[in-house]
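The chain that follows stands alone, in the form predicted alone, written as structure tokens.
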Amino acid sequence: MEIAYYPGCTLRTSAKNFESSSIAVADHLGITFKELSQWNCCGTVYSLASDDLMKHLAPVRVLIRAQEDNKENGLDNKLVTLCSMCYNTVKMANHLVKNDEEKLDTINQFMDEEPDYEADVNVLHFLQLLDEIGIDRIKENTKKSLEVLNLACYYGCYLLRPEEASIDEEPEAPSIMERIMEAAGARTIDYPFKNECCGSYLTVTEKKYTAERTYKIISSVVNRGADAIVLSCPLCAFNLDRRQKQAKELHANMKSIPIFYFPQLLGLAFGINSNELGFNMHYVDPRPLLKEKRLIKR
């Protein structure tokens, strides 16, 4: 299975990790990413304003790219995303060419030098496309078992919302991500923030705010038996792995648990070569955990 693949600005900077886990699951498992022919950068944040057309651009040029690789490639028009804001930012705008003529014309018309968008491709977050492949294509790729772990599933703010982005058919109270990491083996645990904000871009200005979410929501999941908390946002990833030095700094009672990459542990259960996962980019070291569990040698 082809299908085209945008992987956005985060992923071949602080999130290497998070891009080589995911492409060495879904090779694993038969998938070929088909890295857009030519790419830029989404905008990083959908638009609200009803009249900021312009902001729309740069997402929309992504679904063109999308739409002529797919059909020189003879592939289904499809286009995965990694990064929850990649994805939030991709799949709003195609939402709304979708669903208004009048801005798609102004938008084609003002890329006059570019190919009419058809407003016919299909955005998927690999949490989707993996959902899709099936539970039981999981359980049987797994070779080592993440019974061991207690898990956290975070979702935060762009996998969800607004409804018309969301992965999960119940964007209050997901569990596509859990499915998932239970097919591996793994335990997971309900708590009440898996869908909160972790602070975002507040992070820049005001760190002792987001260092504030990241101690709620670690404390919420450690008090409910988590060994680490997995995801699929780069954003929320520093803010719940960097951010934990801050936190603790006003919480001296706090403890620390590794942040991981939803790929990085299907990579380990996959039996994939866990110097290809990334374990070495966090700020909290997963690897004693990981060795504790027996599911890494060293």
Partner chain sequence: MVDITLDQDKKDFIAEIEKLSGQKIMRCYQCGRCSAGCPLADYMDLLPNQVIKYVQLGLDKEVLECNTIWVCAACYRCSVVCPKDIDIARLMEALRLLILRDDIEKMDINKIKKEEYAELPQIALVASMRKYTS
Given for the second form:
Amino acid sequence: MEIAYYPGCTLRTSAKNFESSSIAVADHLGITFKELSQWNCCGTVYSLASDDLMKHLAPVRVLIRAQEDNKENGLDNKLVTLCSMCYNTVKMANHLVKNDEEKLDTINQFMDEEPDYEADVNVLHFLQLLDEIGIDRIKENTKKSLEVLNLACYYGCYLLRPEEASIDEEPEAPSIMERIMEAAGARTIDYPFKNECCGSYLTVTEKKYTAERTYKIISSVVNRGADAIVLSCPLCAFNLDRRQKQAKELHANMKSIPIFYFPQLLGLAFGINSNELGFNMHYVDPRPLLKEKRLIKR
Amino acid sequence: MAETEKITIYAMGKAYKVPAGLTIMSALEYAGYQYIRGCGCRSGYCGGCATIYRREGDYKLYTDLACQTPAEDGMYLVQLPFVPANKSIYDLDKIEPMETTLVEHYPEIVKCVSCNTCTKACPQDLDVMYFIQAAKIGDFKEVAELSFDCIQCGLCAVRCPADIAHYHVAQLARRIYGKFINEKVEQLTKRLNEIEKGVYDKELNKLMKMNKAMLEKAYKKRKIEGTK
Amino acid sequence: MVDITLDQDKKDFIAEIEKLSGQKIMRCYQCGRCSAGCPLADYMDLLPNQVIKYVQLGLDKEVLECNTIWVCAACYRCSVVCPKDIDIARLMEALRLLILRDDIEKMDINKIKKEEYAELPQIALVASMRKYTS
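Go ahead and give the structure of the form predicted in complex with the partner chain, now that the form predicted alone is out.
What follows is the whole complex; the chain from before opens it.
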């Protein structure tokens, strides 16, 4: 199966391991990500003002590229994303223009150099694609069970809110990531912060706030016996991983734990070469844990 | 002699009758304007003569080079001799190229909303928006390749709603690409060394002492690579 | 007799916010669920429910001076728990835009240090500039 794929900026810089591990996992399951022929940054945050069409140009341009590429390649009119923030921005912009013909018209007229957007692309997150393919397929492909790992699945905000963008039928009690990780053998914990904000972009101007959020979230999962956190957002990953440094300066007793992108661990379960999974790109090195659990060799 | 057909152009709002078939630059000169700044090679290479205009009955603002664009009847023109765009000061020898280097020097590039106005404004038809997108993720090669024909006219910067100085960003990217990333050309290094050592000083001094006629003669007699 | 109707300029402010946010601010009955759930409320000088009350009273200067609108990270936690269906994240955005659209920037991009640029992911820089600059 081939599907149009939108990477986004951060997957080409600080989250290269998220992209390489996702592509490897998808490939293993017979899914080929066909990267858009040309793409731009989506803007990362969906504009919430009722009149700010300018900020919707970027995600709609991405959707137009997907529409045109899909026509040319004869693919189903779908677009898959990995980054939670790209997913949310593109999904919400799509939702807006699908339901507001006047705004769609204005945007199409402004972008007179592009073909009109027909508001027909279906935006998916990779987790939804995995869920669709089926838990059985993940089980079948699991060669090395993750049963030795106790994981805290962290959704953050943008996979679940607003409701129109939720990848889970129950945004307030999500289970899609748990289902997928459990299919690969892992155990998962329940905890109160799984769909709460990590402090997001305040990490630029108010480092301390994100460090405090990181402390709260990590302490909560450690108290419940988690070995690591799995997630799907490069900004959550940055805050929960890199900001452990500042969190430790504020709370010396905090225990460090590694932060994974979900495909990195699926990749391990499928027996994909760990070079493709990018365990060397973390602030809190996950390799000691993985060695201890005998998931990677020395 | 037959009467030349005349057209009406508007320079900063004032109407002038000028002969048809001139470039914007020549038409303005015909109307009595003298270029002191905002004019260079007159061949479309130097990027000095950025111009903004509108056609009568059309709401759009167009951007072009005055020396390359024919004047048309009913054009409303203004010249742009200089663009006061932000320019980062750097010492190339002290730069360590990283994915974030361009953002560090020009942080405003992350404000790009992908409106594509820059691309539409570019008289060189470059994919300006996409090289800014590449700059955002530190893809020096892509920026260098997409912006290779940039002539630094500054029209992109004038039209950008995010106040980006695209042409300066691209120049830094090309410099970094040339210095740190692109394959080194052996002959160039060799020639630069020869110049530094003064191998050509004598010949250059000789040229500098020649008058115009002698220079012309020498120019016509010069050896061209690949010819006999 | 006491006149309890709002002045016209206060009514105009409320109307402007309702238009920009697309939300019916007057519906709020101060249950406080937005503030109870807010993950960043600890750092706010006005709680989200207080911000709404200030807007309802037309206290434009006071509400535009609070740090709450800049501490809000648009996580939608408040929006999904509001029993009166007010999308409070949109209210916060409208208040931010009233300031940003006067060409006042809440973040000086030239003050970010070189080491910070080297560390911060694009996603954080783009998002913060979208929220703090116009």
